[in-house]
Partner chain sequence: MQVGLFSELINRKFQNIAENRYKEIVERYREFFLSKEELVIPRVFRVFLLLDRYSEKPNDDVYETLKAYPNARVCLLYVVEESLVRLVASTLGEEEAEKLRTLEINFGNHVLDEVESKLKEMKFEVERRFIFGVRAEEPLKFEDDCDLFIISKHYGSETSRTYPVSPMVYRIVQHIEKPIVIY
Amino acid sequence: MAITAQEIAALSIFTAVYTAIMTEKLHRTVAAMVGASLVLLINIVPWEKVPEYLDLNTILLLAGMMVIVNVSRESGLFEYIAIKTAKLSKGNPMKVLLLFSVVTALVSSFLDNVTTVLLLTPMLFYITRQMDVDPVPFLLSEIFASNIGGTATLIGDPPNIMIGSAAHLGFNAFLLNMGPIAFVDLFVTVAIIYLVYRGEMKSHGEREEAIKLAIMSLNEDDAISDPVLFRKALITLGLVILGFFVHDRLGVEPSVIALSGASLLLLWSGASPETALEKVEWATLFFFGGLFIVVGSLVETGAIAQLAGWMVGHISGEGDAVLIITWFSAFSSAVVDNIPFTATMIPLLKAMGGSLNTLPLWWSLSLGACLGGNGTAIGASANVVVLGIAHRESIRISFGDFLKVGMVIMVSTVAVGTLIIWLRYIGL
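Can I get the structure for only this chain, the form predicted on its own?
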């Protein structure tokens, strides 16, 4: 069958946008917006079909959670959590590693990974200085834990939000399917970090008692800059999380829960909406919008359906599909941004729905897209942010150093996740 001019144009624009994102020749938001403008201008995606491809559930969910985080941050809530965690460890480096990893994963389950590491990394530097230990293993563990924690829930990582919206999978479905994988993978990761860096995590013997005293003298209450806002933020976050658990029964989309929580917190706290909205990552939201339209052009021209047909023809069943999609997603997401990758895969999996049971394939895509980011220093936004902060603190973690540990973590955790999905959906 001959390729049409519109198919060539759609593939060319998609390839150009993807190349610009990968090479960082253009800011990813600019690349996505230019690509979306082109496919609309030349009418590859008709204007009346834009709502069909523009996933507002994903965009509005992110926007609502960003507002909640921005208002809550002003209370000192996240610094309070960090100090409380350090004190629970009583200055023991291994306990700090474990507890900070657990806290990072838990917070990343409900907030985006970049916000989580921005809030917790400064406290981690402070605590490792007090303990007089090398911060590198703690920083790496924080990166890996943030990506693993984001895998556990619908709202933990943008790929999951996109998958949940496309496949109509709710918060509880993600928690029941991806939560156990994240739980096991977190402790696998901590064990690997400990084995690799156990020598660097030892405190100097003569200072051990002084270090413990310094940690225990930290006062978490001093971190609370606004006690009233602190309580209101806690209650609002609790209600939002409860809403995510029951949204299926209520027949309400997660985005509505997030926007309702943001509205409640703004109303109740009296916080300035201008200030809260100024800190919303508008570039990220416009990136999503543009990207959805660019990928929509591949759906509109039939390119995705043709690729899906080719894949189905070379896959003998769900077992093959689980393995191929998981590992292809993992290694791809270690190299390229997992958001455009997921946006491309979603219509592909939808198109495979006529021949295969796609439920395990959605979990495979989530697993690979979220955990693949642990493979390299550029595999996820959280990686780049933490390494940037470390560089400003004169601590350099090279691409090669990260790769040696990150690839082991990625392969180990994806293998564990693949085994769990296989046993649950494919069987022995």
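Just the form predicted on its own so far, so send over the form predicted together with its partner chain.
Excluded here are partners and other molecules; the one chain stands alone.
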């Protein structure tokens, strides 16, 4: 079959954008915007089709959550959580590992992973310094827990938001299908980290009291810069989470819940909308927008449909599809940013919908895209952020060091997830 000029152009632009995102020689937002501009300029994606490809549900959900997080942050809510967690650990390395992993996973399941690790990593550095232990296992555990926690819910990780929007899967569906996988994977991960770094987890005998004193001297109330806003932020976050649980019954999209929460918090707190909106990560939102259009060009030219047709022709059933999509997504997401990867896979899965039951495949995509990021140092934004912070604190975690542990974690957690999906949808 002959390839048209439009297909060649769309594939070239798509490949160039992917390369730019992978190498980060160009800011990923700039890469996506240039790519989107090009496919619009040469009319691969007609202007009237833009609203169809631009997934507003994803973009507005992200924007709403960003406003809520930014306003809540001003109250000191997240520093409060970090100090509380530190004090609960009482300076015991094993408790620090377990508690920070659980709290990171829990917070990541409702907030974006980057915000979570940005807020918890400085505290982890402080505690490990007091304990005089190597921070590496604790940082690695935080990275993995953040990616695992994000897998558990619709709003935990951008790939899930995109999948939920494309496949019309609600918050509860994610929680019921991905939640148990994340739960088991979290403890598998902590166990692996413990086994690999058990030498670092010993308590410090006579120094234990001094360490405990240093950590217990932190006062979580000092973190609360605005007690009134703190309470309002907590209540609003609670209402938003409750809203996500019932959005299906209310018949509204998750983005509407997030935007309503953001509006309520702005109205109730009296926070300046200029300041709140200034801190919205517009670069991320434009990155998503640009990417949707670039991927839309592959749909428009029929490249995705051809690939889907080829795949369906070579897959014997849903079991095969689950295995292929999960592991292909996992290894791809370990190398490529999982957001463009998921954006590309979504139309492919939609195109396969005519011949296969795609429900387990959406979970496979979510599993591979979210947990594949644990495989390498550049697999997910949380990895890059924690390693970047470590670098600034003169802690060196090389690509190879990360790869050795990351690949073990990735393969183990994806295998556990695959098994659960298989048992649930394919059967023995």
